[in-house]
Amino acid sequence: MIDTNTTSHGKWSSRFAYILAATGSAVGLGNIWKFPYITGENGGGAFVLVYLLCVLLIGIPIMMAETLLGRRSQKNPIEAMELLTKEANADSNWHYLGWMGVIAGLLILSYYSVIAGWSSAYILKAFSGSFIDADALAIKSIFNDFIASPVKLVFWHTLFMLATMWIVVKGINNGLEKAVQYLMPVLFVLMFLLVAYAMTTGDNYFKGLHFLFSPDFSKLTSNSVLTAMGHAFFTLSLGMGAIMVYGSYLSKDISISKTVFLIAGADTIVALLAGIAIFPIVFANNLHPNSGPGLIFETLPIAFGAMTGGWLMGILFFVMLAIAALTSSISLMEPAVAWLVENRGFSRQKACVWSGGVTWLLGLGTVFSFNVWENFKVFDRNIFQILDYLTANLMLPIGGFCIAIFTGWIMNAQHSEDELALPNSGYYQVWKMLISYVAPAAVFFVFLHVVGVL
């Protein structure tokens, strides 16, 4: 049995607290900012169907695996993989899986914070009435002027990082738990308000539903499948250390499978609700769903400026976006903070300063991607696009692939069965098949197709 000394390791106060926290980690910019625009870029319904299959057959089994690794070790991701590798008498290189997750989380947070800063700034823009009666040219000018200013972007990036650090520094119960306890219910209320408004757009509401749920497979490409798979990892916070460290705070008497299904279900519902809220508004204003990353900041403000009650809807939408970003950002920072506290003897305050400071510095690369370094590109991608592709489309799927191989083939089957504690062996065998064969094979073959081998 591995040593699970937890003297400096926290615990969730309840099952509900864990579900809220892990759902908060999963529900973020990926659901409200990224999912609608990548759905628009990849043709709508067919992409959504592939995404849902990726969540069910790949995302949920790997989420269960990552959670059980965290709970069995009762440690941060880096130390967890070191301990579990020794327990399995496996090659010591497996412990780098923990490092990759923590690094991926910080890289994501570095650009995540910048985009979250945009959403925070747009709350004020919506409140001041900047979007009222503004046409497409005016809205585009507002967005272009905003991202062209490194000073403005640095200010909002800094403000968001400080808010993240302020919550994380308070610890598991007084920081992470209390934050999601208040933020998550507000997020869901705002989401349903926006969906209710979308229902008032008449035929455009049904046009939005048709775009979202009617598959046209001719619009799918191999890159669409990779994007769907990568987004399943991104939106469920897989492969970035967050779920592993949250799982390490989970009590032994709480069912991993039940909580994972609830979390994945809530996360998927939010993503679909975001699409249901956004696309009818887009179509009602004769806008384009394939507007890319600017869909939220360049397209929707036109709609908010033109619609009845759009001033309030705009404020509510960007408040919701900022809340979703904050509940995820705290989970991205937590793995690095936990490692510094537990393995390097840092106080939680010092660990937050170091983690937040390094991430803030990395975020400047994304800030400058839109202004002073906009012409600096590698393989036709700027720094922000490189980080997004590197993490969401490469590091997270590779991390998930390795988690699947480790739990499916390296880890003692009895240990994983004990942690999952499924009601009968048949359920465990289904999970074992998915984690051992289906999930890793799907990731592997998609990669082969993208690089042109298949």
Ligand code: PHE
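Residue numbers count along the first chain shown, from 1. Predicted, not measured: the structure shown is a model, and the values here were computed from it. Definition used throughout: the rigid core is the maximal C-alpha set that superposes within 1.5 Å between two forms. Compared with the form predicted in complex with the ligand:
- With the core held fixed, the Cα of T259 is displaced between these two forms by less than 2 Å.
- A306: CA moves 2 Å or more between these two forms after rigid-core fitting.
- In the core-superposed comparison between these two forms, the C-alpha atom of L83 has shifted by less than 2 angstroms.
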Second form
Amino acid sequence: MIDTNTTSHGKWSSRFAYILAATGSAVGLGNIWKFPYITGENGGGAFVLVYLLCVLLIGIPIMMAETLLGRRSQKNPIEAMELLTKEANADSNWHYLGWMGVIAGLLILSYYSVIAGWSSAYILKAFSGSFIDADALAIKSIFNDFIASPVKLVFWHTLFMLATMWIVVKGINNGLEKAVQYLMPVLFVLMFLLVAYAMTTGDNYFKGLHFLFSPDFSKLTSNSVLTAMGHAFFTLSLGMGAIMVYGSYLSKDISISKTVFLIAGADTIVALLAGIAIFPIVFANNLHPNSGPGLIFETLPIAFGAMTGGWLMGILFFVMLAIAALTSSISLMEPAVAWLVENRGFSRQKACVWSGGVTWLLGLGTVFSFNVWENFKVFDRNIFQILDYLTANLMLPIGGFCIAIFTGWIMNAQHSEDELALPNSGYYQVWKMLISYVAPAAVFFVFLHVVGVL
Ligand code: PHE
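For the form predicted in complex with the ligand instead of the form predicted alone, what are the coordinates?
Below, the chain from earlier opens the complete complex, with every other chain and molecule after it.
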């Protein structure tokens, strides 16, 4: 897909290849694993509403900005920021933004790979028939036994990290392009089937819908607003250079705004379908919406165990989840690898071994936070929660804030207008207002609120 042979910096083979890769990056564990459990922990409807508003008013404009910065520079995020700062005659400190992105990507990948490992392990569990006719209690104990074993978690984490490294080394090849091409339709079909199953839970289906879509603002704390906003960045892969580096492989004749709407739309639909499938099962089995990161692993297997054809669906679902995670994890590693190759003269292999190795090691912290180190907490958070908070709630919104300021205020407006090439200047003005005022102000006010100034 990215042709890395002809020039030192590759190109997507087509518009479609780019859309697939960027959607592959956006749609992942964030939609199917994280969105439901954080919605459960943050009280449902009001949280979902804030998340949707953030996607629309902050996420989409910033995604357009990140893509245009990447495409204009045709460079990895660190060099891109160096180049664009020179072009804008701005302070050279802006290139630290590229750095923060590379670091955030590797920090996220460290725990992402552990959870993706859970999904891979669940393929085998589904295959072995463990879920058939199992009740909620049995499914919960399968999950608890699994995460209590550091050896098993390390095994699957290692396997997933190796798979990520393997694909990133190859450059993104045809195999992956094909995989994503089939994955997306299969993913949609499976999500709809799960939603159909959720509809069979009678009243609980409506309880689920009510939980997701009827906002109760009394449940909203400033930290849940921060989590919703952070998740808008996380789920769209924003604020750390993944979309920037993908944009840098994009040729000039492709419309950024159209592709961004497609990608953000698909991403949001998958998350909402996951929520609609999961909460009815939660209520039907007297489970708690706030059971945390194990939520999908404790609920969906109940459905697979009970429905006709559930054995096959369970296998397909976890295969699909693992592949969706893989198409995201490669984009978490790509900024670091592109920089090591283009700036430090590493071969792609060496760059992957280094980024993967360091990230794998860091991931052990997350593995142990579910078992041997589960009581090790700082500010009431275990290692996994610290990494998640630091990246999704702080680094990505700060990265996104800086990207908004840079594109809205520092970059020459003519340059952003040329890149976006919107059909009329009215659209450009709307984007410009969102990126210069609305997005940065929103991030800023949420932060002030969380630290208690507002
Ligand atoms: N967007 C991915 C998901 O929802 C995660 C991700 C975050 C990927 C940041 C790249 C960059 O699972």
